[in-house]
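Given as structure tokens, the chain that follows is alone and in the form predicted alone.
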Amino acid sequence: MTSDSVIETFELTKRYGRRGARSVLAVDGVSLSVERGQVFGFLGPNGSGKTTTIGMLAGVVRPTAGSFSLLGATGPRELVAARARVGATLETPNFYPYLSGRDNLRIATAIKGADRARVDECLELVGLADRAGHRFGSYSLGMKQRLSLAATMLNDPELVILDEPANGLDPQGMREIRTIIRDLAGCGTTIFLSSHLLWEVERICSHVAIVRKGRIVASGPVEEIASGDISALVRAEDEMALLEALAGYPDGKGAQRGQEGVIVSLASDDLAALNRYLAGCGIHLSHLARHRQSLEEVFVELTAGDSRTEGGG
């Protein structure tokens, strides 16, 4: 473990049921670092593992194998005062809805052992400070996400792993999460986070791990996860004659239309050689440039087919 790392796992393993045509491998051997300050992205498809991961890292669920640290603890009485630095949304907590945002935060301070005093510094974290006397019942859906973010943070935690915490909401309170991630880590606060929102990903993390069947399929930075492979958008009055010359350009590696054009895969960068070589098919380009594949074209072609649904998260 390096002396940045917030969590580490070691080939973690989960598997329900015993070994047979009835077990269930939901986490297989993932192995991942997140370092301090990094907003890092859990992804994967329904099935895939990742919520049972951080079942495991919060201590809910046992593993079947392998072995992670937390905030550098690793056995078992570590771990629990490790976890006292971490906050974490495992799904909406059981807020009473009688009783109004700032006395649900008081009662989960209780729980928590934390600061009365972080009850209203948490609430204007979340912008929920003009609607703390209200009851929980009568909040909108994202004032409930927020409040459960704000429980969280009442432990003023170095680490907070959310779990789809944009889930269902439209896009108002999607921006109003996204914003409170950033606040979060631009106060150096580490942020693991699942969501199944690519685009809501790929604006709020630097780092993500591509989970597939319970297995790691991609872990990087975003940047470098989207780079992929050499592409090119390209567009031109007649996209038949286009495609069709592109079948046979030999740096090309395929084309497909896409949104905005044609994108073309190719083996080298070089787009003033495309461009001559389509100038002798007798095809003029209107648009030329190298193409960034999106987060959300990098998920769909590594878990392409994944249809499992059994179990994981």
Second form
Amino acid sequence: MTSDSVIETFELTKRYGRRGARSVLAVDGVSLSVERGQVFGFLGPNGSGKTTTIGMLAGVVRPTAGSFSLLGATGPRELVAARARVGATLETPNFYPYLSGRDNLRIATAIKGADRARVDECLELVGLADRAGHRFGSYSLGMKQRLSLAATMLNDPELVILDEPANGLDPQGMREIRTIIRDLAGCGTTIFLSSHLLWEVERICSHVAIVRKGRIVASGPVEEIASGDISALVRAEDEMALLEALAGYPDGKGAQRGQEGVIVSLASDDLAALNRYLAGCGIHLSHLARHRQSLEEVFVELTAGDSRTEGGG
Amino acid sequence: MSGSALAQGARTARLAGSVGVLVRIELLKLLKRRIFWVAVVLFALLATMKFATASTAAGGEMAFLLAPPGVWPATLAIPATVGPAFLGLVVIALVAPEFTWRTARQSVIDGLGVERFYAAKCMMILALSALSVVLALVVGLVGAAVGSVEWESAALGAGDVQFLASYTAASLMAGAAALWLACTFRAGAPAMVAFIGYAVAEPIAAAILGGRSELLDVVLSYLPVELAMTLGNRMAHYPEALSGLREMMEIVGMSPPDATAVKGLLIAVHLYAMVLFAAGYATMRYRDL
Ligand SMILES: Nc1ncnc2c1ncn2[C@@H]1O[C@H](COP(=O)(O)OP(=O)(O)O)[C@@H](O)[C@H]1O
Ligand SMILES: [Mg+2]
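I would like to compare: after the form predicted alone, may I see the structure of the form predicted in complex with its partner chain?
Shown next: the complete complex, the earlier chain at its head.
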């Protein structure tokens, strides 16, 4: 294990219910590593096991198999202490509805052993200072989400874990949450963030793991994941001839007609060689460019069909 | 001071700090909970009511038969019979929402840990049991001060102490049962239905099964609700003062509680409380939140 891993999971697995027809394998051998300073996006469609994974890290879901470390802690007692140094939310903002936002944060402060002065500072940070004395039950969804963000910051945590922090918010609310998270990341806090909405995280994450049906299907720095295979976008007048010629290209790994032209997967990114080869075949390109797959395309490709089969697995 | 004594001292200080945190958290939650204050007022009223009726009844001709001397038996009469059940329902009302609001979950996420969350609830039950005793005592003292009762009767006798101890233990058992049910059902309504359902079902089952064999009757008398009812009965604690009433009951074929068995019953109640506290802990420990 690397010394700078703040989260490290090894083959983490959770099966709800006993083995059998009605049991659900929610998380299936997830191994990932989050290093200090990263803004790590944990992406996957609904029901892919994000909440369950975070629940195991947070100590409210018992793993069926596998192990993990949190801020270097692995034993049960160590983990309880480590969690006090982490700020985490799970699914919904969970607070006492009859208490004010401020009193709710006072309770969290007492649990975490944080400085009481932080309560008002954090309320200020998320823009709740003027409603801090009102009952939590009277808050709008956006205010509830912001209060739970405030709660994660109480102890100036080294690591913040957020489970779908902008779920159910309108674009304005999402923007506010994103700004807060970005500020937090700007201060060097490591952030582990789950979402089923790619565009919600792609602009703030440095690293991502894409999870599907409880398994990690891709992970790494955003640029690496997003670029994926090396490929080129080519256009020519006679598309049929172009495709035929590409089929015989020794460095090619397949070609596909796309909306904007033909996309060729390549073994090397020597576009000049491709151009020479096609010219030799008598095909003159009207367009040749390196093609970058966006994170969104990767995400859609990797998790394709999940929204239809969701709940059926 | 030796090194090990220092380490021991540090451990004690840490434990005290940890307990202090739990107390602070639970107080923050409790003191702003409306249902808590409603329960306190209701309970004080219950205690006062009996005192009022008892002090007027004490002026009647049958007083020597119906009431043992002093303030305490009168004050404790109602709390001791309905107090444990009342406390159980209050505990469910206070604890079960921690699951529906998912604040239990959040407390664990925040680093409280399941153990300390549960320990805080156990401490709360101890505190509520103590509070119900204190409330009954205060009501008794106020009653003695304003009522016609003479002050000497406000001194605690051996029977009074036993009555108080029994009542406290029964409350603890009911609180432990309530905590276990709240942690198992994780919602107020079903936990209360189960709690009340059991309290009603046990005496009915005991009545149906009773009188068949001596052994079975002994077993039945050690069932939790039966225990609590016996311990809450004044006749178990003031046998001499109420001997007249006991005789009358025996003549009409009723069986007054056996005053000599109280120690055994108290041990049984404590055992039940411990088992129930442990069961609640196991539920918390081995289930996902
Ligand atoms: N408490 C539970 N009992 C049984 N199945 C559950 C439970 N929680 C989640 N699941 C199932 O586990 C799978 C993963 O759920 P979840 O971790 O909530 O996914 P996500 O957060 O990615 O939407 C889903 O199929 C869900 O139905
Ligand atoms: Mg989720």
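In this text, the rigid core denotes the largest set of C-alpha atoms whose superposition between the two forms falls within 1.5 Å. Here the structure is a predicted model, which means the values were calculated and not measured. Positions refer to the first chain, counted from 1.
*Asks:* Quick check: E164 between these two forms - does its CA shift reach 2 Å or more after fitting the rigid core?
*Replies:* After core superposition, the C-alpha of E164 moves less than 2 Å between these two forms.
*Asks:* Aligning on the rigid core, do we see the C-alpha of K112 shift 2 angstroms or more between these two forms?
*Replies:* Yes, the C-alpha moves 2 Å or more.
*Asks:* I want to check R83: does it shift between these two forms by 2 Å or more at the Cα, with the core superposed?
*Replies:* Stays below the 2 Å threshold, so no.
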